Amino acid sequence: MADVDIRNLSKDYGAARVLHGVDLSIADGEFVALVGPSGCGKSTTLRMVAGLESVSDGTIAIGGAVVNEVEPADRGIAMVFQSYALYPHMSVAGNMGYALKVAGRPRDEIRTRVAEAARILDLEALLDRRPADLSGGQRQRVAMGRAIVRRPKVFLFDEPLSNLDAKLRTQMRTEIKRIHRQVGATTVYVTHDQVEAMTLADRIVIMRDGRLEQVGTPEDVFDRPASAFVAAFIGSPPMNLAAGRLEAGGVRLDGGATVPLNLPARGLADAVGRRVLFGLRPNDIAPEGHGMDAAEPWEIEATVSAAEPLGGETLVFFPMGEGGDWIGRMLKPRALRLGETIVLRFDLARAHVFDAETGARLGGATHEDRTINQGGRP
């Protein structure tokens, strides 16, 4: 296996630059997922590491070895498309095999290699199974069985559940993590998913625009969002935000009340007067007495503006400032009527301050101290 650094990586299309000065390295055996909304460059990036894209600026070494001019079949790369692409008249061992027969390996190697990405999928009793008798999840193992079998140095998946429906995604997230401990390889996962980069990935890379806004474990990004931007992209529902003003007592709202916030503890003194976004997750807001414990409690009365019953849980919508609806968990669901007044529970220990002209987070760096938009190694 390998390494992957990337140094000041950009791409042009024309006069346009799509990526900008991309910084980021991976370590040997780590999981590192991309993640972002459509067009922020994680597909293009992944696509350049594996050579089906030029690199315009910038360098792309594997185990050390500058890769910039290296053609991708001799990169050490195996990777893993959306769509399954098998030989629809070859065998499962057929298409898992059929790379190692083009480069002229001996077939008992290919015999030997085929079964043992078949035991470690768990498609040995499907071997000799056409791709037209095997279920989506299936067929995308025999993809996945097809990359194990050449041992590369690096796995690159490019969305690989997407053609899948909740329930296989699910299974798959599964099998893609086992698969992982068991082999062992670099891996570097493309997805529009952030519940799989979160269940999946050693580090999470969140990407904006070309550049990289933040780079963190799941637990990082989740908890200590970089900006505002990824505070509003991690988390289903995301983050709740509003707009208001730092005063020496903490966040006036905008059109609401003042937030109480210590701001010489949380290192935001000499931020008094600055406009603001304060943010706060659903889960660290609930109706009294519904099970949060709150290490920084602070209690309001709102209207219900909307309910959504998901069973276990209910989420509680409710006005909160001038920019829109809030979202809480009533985690011993109940019957509510619109318009109902009820008291909820904030826990002032979870929340976030970001600048409201940039999106940086005041008060404090992320745990792995990432720069936002430069994309900063560790």
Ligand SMILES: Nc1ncnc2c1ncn2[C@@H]1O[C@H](COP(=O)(O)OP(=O)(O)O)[C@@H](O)[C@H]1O
Contents of the next structure:
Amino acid sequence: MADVDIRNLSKDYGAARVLHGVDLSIADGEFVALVGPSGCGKSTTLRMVAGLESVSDGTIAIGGAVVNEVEPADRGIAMVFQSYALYPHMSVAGNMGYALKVAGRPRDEIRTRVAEAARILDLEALLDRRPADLSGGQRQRVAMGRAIVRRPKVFLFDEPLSNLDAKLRTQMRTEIKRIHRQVGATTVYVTHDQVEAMTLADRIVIMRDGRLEQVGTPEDVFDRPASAFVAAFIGSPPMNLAAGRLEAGGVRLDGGATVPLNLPARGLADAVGRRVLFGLRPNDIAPEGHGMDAAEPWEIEATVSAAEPLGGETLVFFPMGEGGDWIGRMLKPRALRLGETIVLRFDLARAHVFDAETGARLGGATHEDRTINQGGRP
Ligand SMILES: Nc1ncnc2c1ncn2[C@@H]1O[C@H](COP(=O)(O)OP(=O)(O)O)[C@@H](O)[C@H]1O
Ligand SMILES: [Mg+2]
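Following the display of the form predicted alone, present the structure of the form predicted together with this ligand.
Then the entire complex follows, led off by the chain already shown.
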């Protein structure tokens, strides 16, 4: 087992810098997810840890030793990709043991390690099959088996579930979590899917344009997003955001309403006059009587512009400010007419304010903070 310490890591492709001085410490046994939109540098970071890309600047240490110049095979890592080319002519056992065979390990040891991985992955009954006779999920498990048999100090995953259908993805997610608990190896997991990141990781790293936007526990990044970018990226549906200006009594939204906020209590007294984005999650907006326990309730009359019934709840769309519809949640769904007027309750204790220009979070939230270790180790 080993920790991974990334210091001031940069990557240039020709004249283009795609990673800008990234710092990240991953504790021994920790599960860290890198998330962010396509092209933000997730795979580049992972491939540099793996040794598949050179380091332009900075250092990567695994288990306390700098590995910048160490060959991939000698780094004690195993990587699982989205496309996991299995050898079609080899059995499951053959595929899983191949790396050990190439490394010249004794037959007995290979058999023991393959059997152990097969037990962890529930592949024992399939060891003699060929890849062609496996389902997509089983093939993905074999790909993981190939990594597990090597007993790496660090597991690296690059979007390993992207090729699977939604149901299988959910199933494999549970499986990966179970395997991590069982094996306990340090894991770095790249995904563009924030739900995957939220459910799997001890800590989430949100990347944007080759930089780290925020590092924190799932609760941190959900409850205290460091920027409007994180607020909009994490959560499904994402946080509602509307532009406005801070006044003594609250946020005056472009196009009308003033949302009453106690600026001094939020540490925003000095920001009066500032252009801001006012944000509230769909979870924190509900019609009265729909189970939301508001610490700082504020009610508005809203016109229903769309409704999306999800079975257990209905998403209610309504116009707010000038940026388009906001979304609230009706936890005890009833039929809604489009154009119907409903009273919606906002929990302003859970409101977020961001600088409109930089996107940075302004002030604190008045609700009790669950998040003390901002960006720190767990
Ligand atoms: N081999 C390469 N040559 C030039 N540019 C590359 C190469 N690989 C990646 N890039 C660029 O680096 C940036 C980050 O890419 P990548 O790490 O693959 O993003 P992600 O995995 O987050 O989608 C992108 O702008 C991409 O176009
Ligand atoms: Mg990628």
